[in-house]
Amino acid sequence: MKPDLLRCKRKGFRLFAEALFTLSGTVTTVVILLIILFLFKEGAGLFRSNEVEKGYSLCVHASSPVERLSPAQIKQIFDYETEWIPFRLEDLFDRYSEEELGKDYALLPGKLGEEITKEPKLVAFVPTQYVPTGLPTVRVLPGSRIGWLRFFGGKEWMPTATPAPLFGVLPLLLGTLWVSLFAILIALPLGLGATVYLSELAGEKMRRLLKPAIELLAGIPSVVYGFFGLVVLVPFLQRTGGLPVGETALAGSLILAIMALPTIITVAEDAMRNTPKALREASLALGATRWQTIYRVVFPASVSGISAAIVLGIGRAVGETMAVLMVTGNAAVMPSSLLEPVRTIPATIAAELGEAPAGGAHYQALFMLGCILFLITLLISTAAEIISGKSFYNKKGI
């Protein structure tokens, strides 16, 4: 009876452990899916928002040829860059006293109508509740929703502009890719070189000394890297390059490269070290040199781990926030040079989410930026899986 009882206990424990692990995996998967769903739900709400600030309307003279204004055209008008005359509610308070506007501003719509009637080129931006009604000389311009094309193809990011915010994500997207691309171009050869040295060339004592030091660098908070870049790297670039400011895309790329190096080196070195020793010995026995063995045997055998290291390095570069926020200058402009300030998507989310009203267009636009960042990371991971699946040994059927 005792062996049977022991077997029953082991079976019960095994079933309990399996159920616990299944529940843990299911809950984790559901939570991740709900987070992704919430992210895209909040982001998609942007395209149901009006281009003009919520609760406000644009009024023009009935004879005005203007039928509809884009956010860029509205910005030009209210920046006094056209022949049209911008008019805000504050201008009405400057022209009339509180007594003339009546108790609880009951006469304000009538006064506004008079101003629009007197000036056919006036474009008034006023709260919807004060829009003059019943006047044949006043016309309210129809509002339109924020479009996909203007969001993804727009070249200006001014989410707090009035009357119509500008949500052009193109400079932020290109700034992110610009900084990350050059960071990986710097970190990848240095990281792979250090990986080959630690895995294949360094002595055991040197490896034991360098490996923990490199792993320690991966644990340094990003704000420390950012502070180092702001205090040391940015003034250095400004002096040596003769730049007006040192907060540039180059500074961001260098900091990200430094931050990505420990991840790339650690993961890739582990992958190369795990290459079966028999493969190395067989290659050397066939007359291959040490470098030929590294290039033709070790690298193909560990390509999956090296791809993972590259993906993690790119992910660190693309998703980094604080360090980039501190050294890139945060200028939401189209990047044309490494020596100019830029702004990345993570830095934009970190800098603006605290000041964006919950549920507003600005808030939803930041969530849409998070969706874009998620899709970029997903594409990078998918590409890495495809690359690792086409390794030398998979092609040869080994």
Given for the second form:
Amino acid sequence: MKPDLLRCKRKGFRLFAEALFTLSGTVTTVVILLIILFLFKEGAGLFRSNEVEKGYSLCVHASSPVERLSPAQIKQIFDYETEWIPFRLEDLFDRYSEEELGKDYALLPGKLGEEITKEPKLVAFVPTQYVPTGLPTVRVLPGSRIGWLRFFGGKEWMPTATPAPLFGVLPLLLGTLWVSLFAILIALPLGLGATVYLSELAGEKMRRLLKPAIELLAGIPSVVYGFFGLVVLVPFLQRTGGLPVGETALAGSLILAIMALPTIITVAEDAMRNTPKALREASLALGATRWQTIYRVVFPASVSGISAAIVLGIGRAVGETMAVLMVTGNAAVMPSSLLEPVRTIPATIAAELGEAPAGGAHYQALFMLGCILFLITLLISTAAEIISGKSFYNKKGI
Amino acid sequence: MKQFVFLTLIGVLCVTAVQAQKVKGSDTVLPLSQKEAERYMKTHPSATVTVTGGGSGVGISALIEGTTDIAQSSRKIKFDEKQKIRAGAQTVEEIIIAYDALAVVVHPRNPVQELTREQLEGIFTGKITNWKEVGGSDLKIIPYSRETSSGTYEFFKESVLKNRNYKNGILSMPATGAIVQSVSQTRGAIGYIGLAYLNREVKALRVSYDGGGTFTAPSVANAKNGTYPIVRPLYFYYITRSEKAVRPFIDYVLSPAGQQIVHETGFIAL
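One more: the block was the form predicted on its own; return the form predicted together with its partner chain.
Whole complex next, starting from this chain.
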């Protein structure tokens, strides 16, 4: 073959490979952006949904002083906690047979009107198409949209309550942060201790044995951690602490700490070992002891890598789903102590998305939770990026 | 030769098109209909029945959209779902294929033996918080519920709580197995599970629906003779027009052989 032709062929191949890499890069970026767009589009739909279930209305007697009801008030009424009498369509079916309601339920609105007229304290929850029209005694309560404030400031998460679901995201958000915070507080000293031992103190043989073992921990499926937590950790905590219930935030934090450890140790250890040998030797040559070298020289030199390891560990804890779902008890309450059950955002999405009707308010609320989680992890990884970019050497001008 | 292959292919396609049926819906009913379909296909080699889960609501909406032939459901079809079918000028047929009883379970060392429906309602809505209020020892009550996606959660709310909401922040477990596990290791716990999941690690309570008149223990026999109150039917739904296609399989499920499978999978035969 002529050298010219060969060069040409090589060039063609290079161009082709470049195009392929560019294409795969672009496609990946576009797909990720589209997924994020989809997430926010579905989530934003929540604030266009009505507070009362789709296709239904609340009716009261015209003389009733009730003007407007908040979801919390509606829930109280339908839990029989007020003087008002809740009325559902099922109550009508208990009183009348299908025949009495006529073909295609033509007589249903009339009967409903009678019921409302009879009892001025009634609050009826009925499909909008069967609301009795033209009756002077019946008034339909105006529906309002789900508000930002009620979503982000609400303290009750009851997504399947009828007639009006309660979407208060606060207990879930705080639950997630609460569990992750304590997970990282537990993992931090342990992880840093293990890192210092592995990179500075352990012999080569020990290190060769321990490092893969720790990395292996990262490969265990999270559902196995969850099962271990439920069967071993939860009863253990309950017995030793004399707790009424073992599924607590503490159990979740401990499991998450174990799960975050391999990430922290691996990344931090790499950072410490990458400290230039010259630095270490210079320190020792100046007469510093091994310990002084570690905490005066090696540690500051690798502080950005260590911080990145911690932030990555937090990210792992915040997004973890399965293990937390199994051990924290999933009670949507505002976290007040470590020994109470909590519910986290990932666990909520995993547990509820299966049966939430597509396009409904519940479905959109779960997507909104996904958006919140996305923003938290975005914040965390940006922080990791900034921290690891800030190098010790740049600062000291070495 | 080519023509022959082509013709047999068309023939095979026609036969499967006639015989293939899709069943979709409730995860509670899933193990039962899977087994039914397996045995049915063994005895009727020309038929294909595909069974998938996803939840009762998913199954019924698939039936409305026409993407499944039979919807399996652990709850009765809702009023607005029926309306949607009616809007498409169709009617839906309902077949009860089996029953499922829910047992209320506590820790084996809990001295309480029986509760009324009203007491259960109080416990799960958060009005009753200590076992001594219902005749037990001085111990906090820890009620365990299922996740909101479960049909069991809905049925318990409807039957026992009379549509009132569960207490705010009730512990909710992702699976029935997790409830058994948690109740067996928590002294003050109470939970509800399908009869098939009942084992020695938890204690089933006797329940009364007449304000304390008679208490009945959950068992297959009591559920069958109607004395145990927390029993729900399991349904198959199909569009009346497709009766001819789906009837052979449903008839098999209702036959003695089919009902034997119901018994084997831990549900209550008709």
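Here the structure is a predicted model, which means the values were calculated and not measured. Positions refer to the first chain, counted from 1. Rigid core here is just the name for the largest C-alpha set that superposes within 1.5 Å across the two forms.
- For Leu375, the Cα coordinates differ by under 2 angstroms between these two forms after the core has been superposed.
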